[in-house]
Every structure is written in C-alpha cells, then in structure tokens.
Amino acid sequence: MRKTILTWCLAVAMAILPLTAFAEDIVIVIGSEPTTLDPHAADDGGEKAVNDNVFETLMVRDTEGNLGLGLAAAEPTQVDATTWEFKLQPGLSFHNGEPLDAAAVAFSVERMIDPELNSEQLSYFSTMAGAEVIDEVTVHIKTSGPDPILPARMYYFMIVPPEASQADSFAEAPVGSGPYKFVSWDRGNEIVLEANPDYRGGAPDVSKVTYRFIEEPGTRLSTLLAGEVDLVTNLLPEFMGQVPQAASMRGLEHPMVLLNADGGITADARVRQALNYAIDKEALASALFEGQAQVEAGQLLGPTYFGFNEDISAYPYDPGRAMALLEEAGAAGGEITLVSTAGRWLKDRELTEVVAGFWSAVGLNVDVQIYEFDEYLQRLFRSEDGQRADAIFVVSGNELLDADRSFSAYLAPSGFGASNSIDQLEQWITTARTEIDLDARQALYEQVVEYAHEEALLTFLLNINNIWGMSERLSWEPRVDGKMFVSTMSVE
C-alpha cells in the first residue's frame, strides 16, 4: 500500500511541476550544422563541436589552455628525433566494445595522413609520418623529422575505433570513446547524445544533448530568451544584456582575408596592401563588436602563441594611401571579389560586408559572394585547378598555440587555404616545423610574419571574443579554446 501511495505522490508531483524541474537534457544552439561526424576528415567547427563529446584525445587541455593527459597514462616521451612514446591507460573501450589500445592510436594515425582520406585537418598533423604498436598499452607515433610540439598535436587528434571506422555510416552516425553516445542526426534539425553510463569516473550530469542549427544571431536570441534551449554560440555583442546569462572569453579566433597573390587584381602587392591600409579595424572592434574584440598586430598569431613577432603591428587606417596605391598599381575602380559565409563565425557576414564598404570607399567596385557552409568550404580548399578568388573571408582558429598550424594552412603555398605559391615561404614554414632549437624556430616564424606582412598576403582584422548566451539553470565555465565539453555543465 505505501509504496502505491508513493507511486500516486510521485506521479502527481510531475504533473503539476514544471518539466524543467526534472530535466536533465539540454539543448544546444551552433550557427551551421556539422558536414559530417568523422572526425577526420573535415576542418568543421559544427562537427567538432559535437564529436569534442563524442571522441577522445590522447591529450587534453585544462580552462586555461595548460596541456595535461587524456588517455595517455603518462607524459609522452622522446624515443629518438623522430618517435614519440605514448602509454595508454589500460582497459578502455569505445562505446561499441571494441578496444581501445595501441592498435586503435596506431591504426587513428594511419586513417588520417591516408591519402584517399583526403583530410582538411592535415595542417595540424603536418609532421605524422606513420604509427607502430610496441604492446597493448605502448604506441610510437613517427615524424618525418624532429617535432617538438607533436604532445599539443595530440589534443586535437581524436582516435577512432578500427572496425567501425570504416563503415559507410561513420560518417553519420559516430562511435567513439567519450562520456557521450551518438543518438541520431535529423540532418537539418538537430543532432542527438545520450549519456555514456559506463564513462570512466561516472555518468556526467547531463544525460542528453541536443544540437540545434540556427544561422540567423536573433533567431538564436529569441530561442534562449523563450526558454527552448539553454546555450547558444555566437551570441551578438549587443545581446549580451537581454540574456539570463553571458559569458565573453578572448578567444583564439582570428578573422582575416586571404588575397590571392597567384591571379587577378589582388596578384600586385600594393593593391593587398592597400586593401589593408582601407579598413579601419579600431572602428571594427569598438563599433561593430562593441570592444568585444582586439585588433589583429598585423600577424595570423595572438600574443601567446609560438612564432608572435611582436616587432610587427597592425596595418594604420589610412585611406589616402590606400587610393594612392591602388592608383600606382593600375587598380582604381578595379573589380574584386569576396567571398564568405553566414552564421559559421560571430558576425561573420557583417564584418565581410563592412570590410566591402571600406573597399568600396577607397573606389573599389566589390562583388560579396555569400555561401552556404559547406558550399563556402568548396571555395575556401583549394581545388585542383588551383583557381582562386580574389578574396576569401576565413576565421583561423589555432588550438595548438603554435604558428605551425596557422601557418602550414594559410600561408605555406601547400596549405589547404593557401592563396600564393611563394616557395621561400614553404621552404621557411617547412624548416621550421622540425626545427628543435627554440630560438632558431622563432627566429624562422619571425620571417614569415614579416615577409607575410610586408607582402600584405592576408588582410589582416581582429582577434575576436568567444561569446555565448546561456539560460538561467546551466551552469557552466567557458574555456579559452571555446570547445564546449558538456560533461563540465549542469542542470541547476
């Protein structure tokens, strides 16, 4: 009789008390869904925004951006010039059962600098060279020559399981090691995870998130503020106000402009610089981004990066000398065009078309192209042709902290979003990223943010804030990195 009383108390009590009393799942709001769930194969930030949850890393990263152990079950250490050695913890599993040991690291590393992979993320991985199993908890990762930043590397790299890896589904429906379980993917509207009840050191809080993709920034808004979802990315500046709560980080985001130094009217080098010198960048992050935003010292690295050359500052605003140059090189009244996305970065449609202002008030005619995601990508790699825009509006991120990863990707004429075939630059960002004299290596990087500047091969813009709206019963600590590990949230 008392345990029906009991079970009648109960039930009446969740119907008369809000859902939310109970609730244990959260909803999460990112500006462009994922192109995919491997977690190898794209430089997405939608994906990785669900797969940080999903997979784990050898390595792992603290709030402040200090490099601590993941699975390995101990500090890497240096077999010779070009081996590292990682011991795993013993005993791990990815969700399907199948272990997660040597073989599955050594097996993660040979997927991703597979050619027939393809990956958008070899700027990260630049130097792995191949894999061997020593035991069951023993790996040796191999360089193509001296790496000394390969740990870092490995917070980025997620290890898959081997089986299920190479199934067609993988891609769509995920399995990994982490405290959260792919559920499903209702392409479009959301992208599910469950709890994993058997993560080491106990289930995390949340027992489910849901991922929402909303481009337009009100329409996040109006979501969080009627209380359908409780965290969203990107939250405009001028939010910030009208939200439960706001959290602002300095973030490793760098929104810049590629110049085509190969091909068209950005191929003369006082035309990109006069690009530069068009923009007033202070005007950027005091108006546009209301001061939630820093400008860029005329480099692709913040300020506590390996490579910063702090000899090199911001291009001036000065728009008279941007006429002057445009006239010298030929290129007044010139045709440029510029394209960009919607909804991937904060304001990152804005900030494009107010750069196209700036341009066209020194007398440039500009034709902004706006994309979808993945069709932006599609222009943002190279193809194989090699043709490129004039201009193309990308935000680098840069986990690593090193110049390596921004640099082999946007600079070294190799890289996926490269848009010179300078080969001094190659031959600088190649020698460097094996080179294991510190002072010589930041000498090397101090070259290329000189030549890049000098050269004017990017347009150099701000260094944004990580901005995030939350509701008033998530409790959460943003990181420095902006990766949202739902395992450190709760339900309040």
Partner chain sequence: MSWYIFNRLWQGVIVVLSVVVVVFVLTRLIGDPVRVMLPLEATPEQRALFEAQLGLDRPILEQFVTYVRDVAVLDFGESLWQRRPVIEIIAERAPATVLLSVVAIAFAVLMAVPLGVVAALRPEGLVDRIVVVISLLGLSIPQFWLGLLFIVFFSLMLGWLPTSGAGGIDHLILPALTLALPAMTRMVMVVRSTMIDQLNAQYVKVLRAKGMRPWRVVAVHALRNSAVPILTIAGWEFIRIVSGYTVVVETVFAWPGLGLTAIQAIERQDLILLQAIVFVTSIAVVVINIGLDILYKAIDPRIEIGSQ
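For the form predicted together with the partner chain instead of the form predicted on its own, what are the coordinates?
Just the single chain follows, nothing else.
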C-alpha cells in the first residue's frame, strides 16, 4: 500500500516537473488583452505589446528613443518633396518563408491606407499616399504632401507578409518576421510566442513567452509576488517596494492643464503664468508618484523628441510671484473652472485635485468639475462656438516622439484640444509639419516651444515614469517608449 502511494507521488511529480523545468520560459502580464493580432487594425496597447516581438519595422529606436535602422539597410533619403526612398537589408524573410522585400513593404503601405481596412492607426499614417517598388530591396513611399517625419512614423509601422495577411486567420494567428513566432491564443486567458531559431543574429535567449491579461492592479501585483510571472506592466508606484525587482523609466505620458487664452479669467497671460508658478511640481512627483515622475521641461516634449528646446525649463514653484501676477492682472481671488475626468489615466483625479489645491493656495476660487470620460471629451474637444472651460486637465501621449503630434493637437488653434486662437502658432506648426529641412524644422518647433512657454498656454506638470515589476531571475532594461522586446530579456 505504502509503495503504491509512493509510486503515485513520483508519477505526479514527474508529470509536474517538466512544466517548471524550462527556466528560459517567461510569463508577462499586460493590462488588457489584444483585441486583434492584426498589427494594422487596432490602436491598442495589448496588441502592440505582443506584436512588437512578432513583427518588425523599417526604423527602430534605442532605449533612450533615438531613431535607428531596423529592417532598413541605410538611412532613408528623400527623392523629392513627397517621396521617401527606403533600402532594405537583403535576404529577409517572414516566418512562413515569404520574402520580406520591397514588394512586402509596398503591400503593407497599401494595406494600411486601404479604406476597407479602416485602421484605427490611420492617424499615425494618414500622410502616406502609396508605395512603389523600385527593385527587390528599394521601395519609394509616397506622401500626400511633404512629410519630414515619415522615418519616425516608420518606427511605428509593421511590415506584414502579402500572402499570409490576406488570410482570414491573420488577425488570430499572425505571421511576422521578428525574433518571436506566434504559437497560440487562448482567448481571455493567454497568448504564447516561441523564439524564432532562424532569426538573423541568432535565436533570442528566452525560448518561450506567455502573455496573460489582468486589468486589476492588485491582482497583477499578487501574480508577481506569488512567483507565477516574471514581468508585470504598469505597476503602481506605491507597490515598488514590495516586488522582487522594479524597473522605472521616463514614459510617454505628459499630464498637463490646457489654459483658455481666448476668454475668461485665463485670457490674461499673467494669470496663466501665475497658474504655472503656483504649482509645486516636485511635490506632485514625490507625493503622488513616489518620485516616479519627472518635472516636465515646460514644453510637452521629452528630451529625445524631435523639436525639444534645450533652453526652456519648467516654471519654478513661486507662490509669491503667482500672487503678485494675479494681483497685477486684477484677478486675485478670481474664480477658475478646472475640468477633468477620473479613472482614465494614472492618478488623473488626484493630480487634478492637488493642482486645484495649489491654485486655491494662491487665493483663487477653483471650481473642480470631474466628468465621466465621454462627458469630459465633449468638453475637451474644441466646439464650433469656441466656448472652452478656463482650464482642462488632459494627458498627452506621443508614440511618434515628434513634436508635431502633440502640438497639432493641443497648441495649433485648429487642433481638437487647443484653447487658443493664435494664428502665428497655427502658421508655425503647419509649416513645420511639412518642412523637409530638419534644421529649419527644429528651429520652428523651438520657436513654438518658447512662445507657448512664455505665453503659458498650458500648465506644464510632469512626465510620468512607466514602472514594471520584475521577478528576481529576470534581467531587462526598460525603454522610453515602453516597448517590451522579449529578445532583450534574459533569465538566470
């Protein structure tokens, strides 16, 4: 009897052991399940987290955000105002053996802009008008107007195999060219990728990666503490001390407050400057984010974004100055409306409330209005009649790392979320959008930054870090763009 029990125990142990023996397998927890694995269809963080490992792009960025070469063999060149030439590395292929050549790139471009696909990513690529194959490794990408940032856009644009991507199953079982191959997708539960042994430069260290999807931050934390997983995204700053390892990196999110330059109490530039001086950004970073945030450099851009102006820095915390400015503008004790939402961005409500607190401290009467997201969006989007709240809290994210996206949205008067009607800004930003001479373009953006800063069109706040929780055995360097390339990870 005892012997049978022992035998059984052994059998069970042997059945369990192989599952845990492969140390080079890792599990990553992401916040939301991909809606599709078609890399062209959705604008969706979950999809990107997985597909960044399966697909590749012409251009890449290093961990700091500097643009470099991916599938491209050389820096792209401009043939004429509306044509960019890309040279591919020779001999590339997809996981299914299809060649990754100029034809595949041209096909991918046409696919993305096809109205039939109606891609959610189109706002990143709307300048693309078509592509032309020159020879096997040379492709011309046409743009509808001059587009100086096409190379930066290409870092976001995944190249798909012409044949496999036309199959119905492509959105559920993608075929790419990257260091990992798709294995399986158990909807609601997990996605599994395996290392591509034929990847150029050799197979990556981690041989198999499983993605799980957990929205609840507390549950995400406990999977890591229980040793079930190796990497969790979006760890809350207050949990950093509890996890085996934490990694933190300046991220892409810039919370800020749009100030209405067209009317109300904020029409006076001195009031807008006062609102900037009144806020202790260091205190926000340390109290709300446990120090896991940087004071935003007064321009909505990170240091590696195209357009960053090194001469501009944050408004210092100077409540005395703020009060003096308010007095001068005749706005002391005035009333100001601050519109915001809750639960959409990390600590959005808390940030709004603390900002309101700082403004109250310099004597303003702050009316905080927090709306459900859709109600909030109605107020954020510029309406026909131009009526705007005095101050609107918003978080700007900029995946392209180029000034155009943020400035066109929040500073150019034609932008959906702009709170000013300054023609000069519109002109600068529109010119810069199509300016091919990079120095001239940089100069234009520096002008915009300086102007917006001086006029205090926004209340600049912070640049929030991305935080990852990691198991003891995982080693990995996080990146500015938040991408998780499994090929850069290893386990002991």
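Residue numbers count along the first chain shown, from 1. All of these numbers come straight from a predicted model, not from anything done at the bench.
For the conformational change between these two forms, the C-alpha atoms of Pro316 and Val133 are best fitted by the superpositions of different rigid parts.
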